[in-house]
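In the form predicted on its own, a lone chain appears below as C-alpha cells.
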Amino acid sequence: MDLSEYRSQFPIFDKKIYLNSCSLGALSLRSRRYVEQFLNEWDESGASAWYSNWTKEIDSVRKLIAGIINADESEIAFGHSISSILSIVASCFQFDERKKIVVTELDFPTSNYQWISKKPLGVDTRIIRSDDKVNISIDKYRQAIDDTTAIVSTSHVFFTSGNIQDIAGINEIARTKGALCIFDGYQSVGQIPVNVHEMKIDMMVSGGLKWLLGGPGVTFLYVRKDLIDSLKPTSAGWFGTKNQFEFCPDAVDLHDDARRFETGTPALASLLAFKGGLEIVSEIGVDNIRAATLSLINELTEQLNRAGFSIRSPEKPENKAAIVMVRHDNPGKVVKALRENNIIVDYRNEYVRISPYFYNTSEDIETFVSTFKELSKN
C-alpha cells in the first residue's frame, strides 16, 4: 500500500525527521482541523454545541475505537489518562480473598504504581523480573499466577524493548486460576493488530498519545461485555450514570455498559484531535501499518548492525514492535545533538529509542543512521 499521500498530512516532515511516535504521534492536518472546528463551535454556540454536535462526536470517536480493536461500542469507556482509568477499575475490587496483583519490571510504571500504592489495603503486588530486559517468559507468568491472584496487569508491548507479549497466552493462564487481566495497549494499539474478542481479553487500556495520533488528554478502556455487570466502580462520575441530565443528587445509577467507568466531562479538544488520528489509522488499516513498520524496523536494525551498534531487541521477528533500542555511552547528549540536526528520537536509560511509523520512509532511516553514526564519533 502506497502511504506517501498520508505523509503530506503531517507538517512536521516539512522540517524534521520524526522517529519518536512511541512517545508522541505526529500531529496531522486533520486533527488540527477538528480541533479548530471545536473551538469555532465553542465560540459560536457555547454550551448549546453539546446538543447540536458534541455528543455526536463522542459517539463517533467511540465507534472508531471499537472498529480498530474489533470491539463493540458498548465495551468502550473514555478517560483522561491511563492512571485515572486504572483508578476507576481498581475501585471495583475489594481485595478480600484474592489479594495478589501480578505485574512485571518491564511495564510502564503507571500500571505498577496503581497496585503498589494499595499495599495499605492488603494488596500484595508481585513484580516478575526479566532475565534479559527484553521479555518475560510465559513460564514466569505460570509460576507467578495462582489461586490468590486477583489481577494480572501488564503491557502488550514493552516500552523499553519493543517486545510484543503473548497476551492470549497470559490471559489463558490467568483464566485457569480465576484471575482477570488488564493489558496496557498504549504501545500497541494502532501499530499492532488487536482483536479483543478473538484474543479473549478481559480489559485493555490505550489512548491517543502515541500510535493513534491523537495527542494527550484522552484515553480509553475496553471491558469484555459479559464482565461489565460484575464490575461496579466505587469511584464514580456523572458521565458514568444513566439519565445524567436529571442531576439526581441522592443515588448513583450506573450505565449498564462500559460507560459506567467514565467519570467527568470529556476533554473535547483532545477527543477531536483523537478523531483525526483514529480516522487515518482506520483508513490505512492496522495490518497495512504493521507491514510498513516491519519493513522500516528491518531496514533500521540492519543498518545499525552494519554500523557496529549494539541493539536490544526481541529475537523473533513476530515479537518486534516498531521500537528499536540502540546502546549508547551518552544517549542524552546524542539525542540532543540529533535534535539540533532536525532528527527527533528519544532515550531511555543507556539506550537511544527510535520508533518509525507508517509516515516514515527509507530515506528517514538512512539519514538518521548516517547522522547518528557521525555524531557518535564525537
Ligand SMILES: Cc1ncc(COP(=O)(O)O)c(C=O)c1O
The other form holds:
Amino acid sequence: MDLSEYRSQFPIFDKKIYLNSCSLGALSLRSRRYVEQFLNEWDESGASAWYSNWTKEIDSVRKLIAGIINADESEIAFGHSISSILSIVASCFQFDERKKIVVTELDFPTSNYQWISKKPLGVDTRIIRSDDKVNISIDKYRQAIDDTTAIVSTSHVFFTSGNIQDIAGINEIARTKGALCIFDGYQSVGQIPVNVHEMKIDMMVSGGLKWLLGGPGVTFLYVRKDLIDSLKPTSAGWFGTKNQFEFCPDAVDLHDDARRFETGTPALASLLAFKGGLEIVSEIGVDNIRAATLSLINELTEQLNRAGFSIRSPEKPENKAAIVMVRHDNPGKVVKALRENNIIVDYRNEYVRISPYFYNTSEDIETFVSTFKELSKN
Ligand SMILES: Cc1ncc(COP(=O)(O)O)c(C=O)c1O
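Show the same protein again, this time as the form predicted in complex with the named molecule rather than the form predicted on its own.
Entire complex below, previous chain first.
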C-alpha cells in the first residue's frame, strides 16, 4: 500500500520529522476540516445543530471505533480521558467480597490510581513488579490472580517499553478465577490489531490522543455485551440514561447498552477531530499499519545498534509495538537539541523514546539516527 499519499495529509511533515505518536498522534488535514465544520455549524446554527448534525456525528464515531476493534456499537461508551472513564468503571464495584485489584508497575500511573485511591473502601491493589522493566511474565499474573481478585487492570502495550502483552491470555487466567479484566489500549488500538470479540476481552479503554490520531478530549470504553447489565455505575450523568430528554430529576434509568457508562456532554470538537483520525486508520487498515510500523522499527533498531546505542526492547518481534527506548546519559538535553533540529521525539527517565507510525519513512529514520548520533557526541 502506498502510504505517501496519507503522509501528505499531515502538514507537520512539511517542517518537522515527527516521531512521537505514542505521546500525541499528528494532526491530519481531515481532522482539521471536521473541526472547522463543527465550528461553522456552531456559529451558524447554535444548539439546533445537535438535531441536524451532532447527534449523528456521535453515532458515526461510535461506529468507526466499533469497526476498528471488532466490537458492536452497543458495546462502546464515550469518555473524556482514560482517567475519567476508568473511574466510572471503578464506580461499578462494591468490593465487598472480592477486594483485590491486580495492576503492574509498568502501567501508566493514572490507571493504577483508580484502584490505589480506593484503599479507604478496603481495596487491596497488588502491583506486580517487572524483572526487566520491559515485560511481565504470564506466570506472574497466574500467581497474582486468585479468587479474591475483583479486577485485573493493565495495559495492552506498555508505554515505556513498547511491549505487547498477551491480553487474551491474561483475560483467560482471570476468567478461570472469576475476576474481570480491563485493559488500557491507549498505546495499542490503531497501531496493532485488536479484535475484542476474538480475544474474548471483558473491557478495554482507549481514545484519540495517540495512535487513533484524534487529539485530546475523547476516549472510549468497550464492555463485552453480556457483562454490561451486571455493571451499574454509581458515578452517573444524563447521557448515560434512557430518558435523557425527559429531564427526570429524581431517578436514574441507565441505558441497557454501554452508553450507561457515559456521563456528561461529549467534547464535540474533539469528537470531530477523532472522526478524521478514525477514518484514516480504518481506510489504511490496522494490518497495513502494523506492517509499515514493524518495518520502520526494525530499521530504527538496526541503525541504532550499529551506531552503538543500547536499546530496551521486548525480545520477541511479535511483542514489539512501535515504541523504541534508547538509553542515553542526558535524554532531556538531547531531546531538546533534536527539537531545535526539527526532529520531535520524547524521553522517559533515562531513555529517549521514539515512536514511528505509518506516516513516517525510512528517510525520517535515517535522519533521526544520524542527527541523534551527532548530537550525542557533545
Ligand atoms: C497507556 C496510557 N494510559 C493513559 C494515559 C493518559 O490518560 P488520561 O487520558 O487520563 O490523561 C497515557 C498517556 O497519555 C497512556 O500512555
